[in-house]
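This document opens with one chain alone, in structure tokens, the form predicted alone.
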Amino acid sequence: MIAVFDSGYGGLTVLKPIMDILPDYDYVYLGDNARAPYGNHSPETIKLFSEQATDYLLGKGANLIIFACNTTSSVALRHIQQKYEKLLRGENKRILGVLIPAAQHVIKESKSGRIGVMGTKATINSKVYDEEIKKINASAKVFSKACPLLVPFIEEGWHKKPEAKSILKKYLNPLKNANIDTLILGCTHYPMMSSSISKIMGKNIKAVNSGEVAARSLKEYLERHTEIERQLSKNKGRRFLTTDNPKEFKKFAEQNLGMKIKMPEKILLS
């Protein structure tokens, strides 16, 4: 079973392209909506929440966990991989993130080497995108902008309102003025505002959706690691879990992403 973990609704923008590319596998999605957004929490709290989610998903039989959330990928992933290393290696399981594939992809896409990153406070403050991009291309120039108000707007379903678009424009103007040619949407929620982002940034700036990149990267990963792939069940099962309101979760998935899903199960992480 492949598990996709996110702080809320955002990881659905990762799960959807993964299921499009790899439809035969069993999937479980866990959105910790009750405690979203993660990006405004301290690193210690983000690590704790990530440990709780990891424990839960491993306990439910996940063989491969995808940290869809950019915040957990940048702040907690290395910590989790190290803490669970013996278990993961011993049982041939893996925990992967979305950040490194996005960094690798953006280097290929950028012609000028001037790259923008928009994300939560925690993601931007971690500087992990800067580090990973410069590992690949030391001469790249990275311009980052924290956008802390966007996730709450999206989680509330208000991201199409004029107020949200006005705030988005204020966040993006410094990146546009930096003459970037490529922009990483460094939060899984942001593709839900992709049309507004494109209008503000203009046609000459390419926006990189980490969910779509992660989906292609996962397919390639499973082709390379057949020892992991062989363990994944293929019954086309789909389960959705949330720590908050299942009806609101289902409504959001169907209205904003066109995903027809069963009623999610409400769980408690502790």
Ligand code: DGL
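Just so we're on the same page, rigid core means the largest C-alpha set that superposes within 1.5 Å between forms. Numbering follows the first chain given and starts at 1. Model, not experiment: these values are computed from the prediction. First, how it differs from the form predicted together with the ligand.
- Shown in the overlay between these two forms, fitted on the rigid core, is a CA shift at residue 21 smaller than 2 Å.
- After superposition on the rigid core, the Cα atom of residue 156 is displaced by 2 Å or more between these two forms.
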Contents of the next structure:
Amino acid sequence: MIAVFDSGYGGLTVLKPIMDILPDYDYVYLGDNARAPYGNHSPETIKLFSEQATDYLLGKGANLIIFACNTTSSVALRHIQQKYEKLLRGENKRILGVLIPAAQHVIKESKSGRIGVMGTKATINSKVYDEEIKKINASAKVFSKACPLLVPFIEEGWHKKPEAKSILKKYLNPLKNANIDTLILGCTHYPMMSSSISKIMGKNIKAVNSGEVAARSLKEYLERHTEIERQLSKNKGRRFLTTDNPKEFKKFAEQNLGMKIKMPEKILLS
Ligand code: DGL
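Switching from the form predicted alone: structure of the form predicted together with the ligand?
Let's see the whole complex now, leading with the same chain.
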């Protein structure tokens, strides 16, 4: 089974393109809504929460775990891959994130090598996007901007209001002035504001949706790694787990996935 883990609802923007491209597999989505948002937490806390979720999902038989959240992909993924390395290699299991596929994609897309990254405070402070982009192209110039107020606006359904747009403009101004030609939407939530982002940045700037890119990269990954693919069950199962309110989760998930889901199960991570 493929498990998709996120701090809350945002990872549904990653689950959807994954399920669209790879519909046959069994999926479990875990949203740690009770402790979201992760993006303002310290790296230690984000690592601890991600470890607890990983333990839980491996315990439930996940063969492949996708960290849909940019914050956990940048702050915790490397640490967790190292910590669980023996177990993962021994059992042909893997934990993957959304960040490296986005970095690889943006390098292909950018002509000038001037790349913008928007993300949560934790993602931007980690500088992992900068590192991964420069590993691929050392001469790339990365301009990053933490946008901590966008997630609460989006979760309140306020992202189309003028207040949200004016905050967005303020966040994007330095990136616009930096003459970037590509912009990574480095947070699960930002695709929900993509039309406002495009309007502010202008038509010539390509926005990279890290969820969609991660979905395409997962497909290629499974084609290359048949030893992992072979272990994945294919009964089109969809299970949803949340650490907070299942009814609220169901409503949000159905709106964002455009499909009916069974009542999510409430679980405790510790
Ligand atoms: N899922 C997070 C991310 O992609 C955004 C929400 C949060 O801060 O928990 O960075």
